[in-house]
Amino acid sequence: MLEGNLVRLRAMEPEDLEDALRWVNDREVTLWLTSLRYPMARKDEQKWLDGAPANSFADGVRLAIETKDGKHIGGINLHRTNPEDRKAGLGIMIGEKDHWSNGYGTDAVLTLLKLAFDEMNLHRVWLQVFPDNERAIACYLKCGFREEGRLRQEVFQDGRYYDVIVMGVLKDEFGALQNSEPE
């Protein structure tokens, strides 16, 4: 188990299916997210968290985001890792409305990018966002990203297009925010 300031990041376990089947239904909570746009079925959503990776390098890093008290809000991951160019993506969905702007996300993502770079020896973590999604931006740039690129018209949903913005951190980026942060 990862710790973070506000949550703690562990292995997806079998009663987590019904919070993530739950979020990935909800439109409001997916609307965001440049990879999920269908309605998701049961067996679906199982064999997505019974492919969970077995969090090596190779595979990749899949993980819940429960809150101190215990209480499951999302997700994590590292996907597309790549040992020679040492990089990874980077996906988060926090599912629980309740927990939106509360600083539970950023923890998450600072608490993996501590694993990418300290563990994982990585070099660069990228991700992708809409230009729109103002809250996940913010976030990103707390955690040390940085916009690196627009893919223009890169998704299409609700009737028109969407640019997309690719976002990344470097390890010395990530290694000189933590050093400069009040212990």
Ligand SMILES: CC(C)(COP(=O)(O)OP(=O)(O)OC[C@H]1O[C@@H](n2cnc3c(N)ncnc32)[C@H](O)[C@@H]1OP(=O)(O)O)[C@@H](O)C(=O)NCCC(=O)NCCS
Contents of the next structure:
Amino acid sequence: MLEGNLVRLRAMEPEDLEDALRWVNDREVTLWLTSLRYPMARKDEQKWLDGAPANSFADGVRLAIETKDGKHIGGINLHRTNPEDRKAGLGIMIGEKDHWSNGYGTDAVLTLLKLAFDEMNLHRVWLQVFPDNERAIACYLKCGFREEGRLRQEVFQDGRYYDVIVMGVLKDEFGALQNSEPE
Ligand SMILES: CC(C)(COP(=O)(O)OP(=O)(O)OC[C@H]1O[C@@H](n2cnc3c(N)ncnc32)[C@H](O)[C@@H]1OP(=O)(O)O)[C@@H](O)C(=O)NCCC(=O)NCCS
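I have the form predicted on its own already, so could you send the form predicted in complex with the named molecule?
What follows is the entire complex, opening with the chain shown before.
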């Protein structure tokens, strides 16, 4: 269990299925993600849950996000971990929409970055985000990410192509951010 200020990140459990299934079938949630576009059947979501990594460098990390009073509100992960380059991709989804813009995403990302840099000894964490996902971009900037580039017309969705922004944060940059914050 990883403790943030507002959230806990914990291993995924079989009882997380119902929430996860609801979130991945909510288009208001998935339209912000660059990869989820089809309705998800229970058996496929179950397969996804069953295939959750054991949380290791080799397999990646997939964790549930809970508020401090134990409400399951989303998930966060590190994927495509690479031992030579010491890098990984980060993904996050807060599925409970009434919990958006309350600081939970920022706290979850900061908590996962502590694991990434201080425990897994990663050097760089990257992510992809749609340019109009202003909430997400604001969250990532607060966590030390910088815009690194733009993949032009990377995703076809809703009848048109969308650019995708690549953001990244280096270990030193995260360390500097942590040191600059008041105790
Ligand atoms: C993106 C996401 C993880 C952010 O988590 P969150 O808990 O909602 O965000 P936070 O409250 O920590 O931070 C968001 C910041 O953006 C600000 N914000 C919200 N809407 C905004 C907008 N339209 N324009 C600019 N800033 C905005 C908030 O005010 C907040 O900043 P503040 O704390 O300085 O006030 C979450 O909203 C989510 O999962 N959304 C759906 C799926 C998604 O977009 N995933 C990410 C894909 S890359």
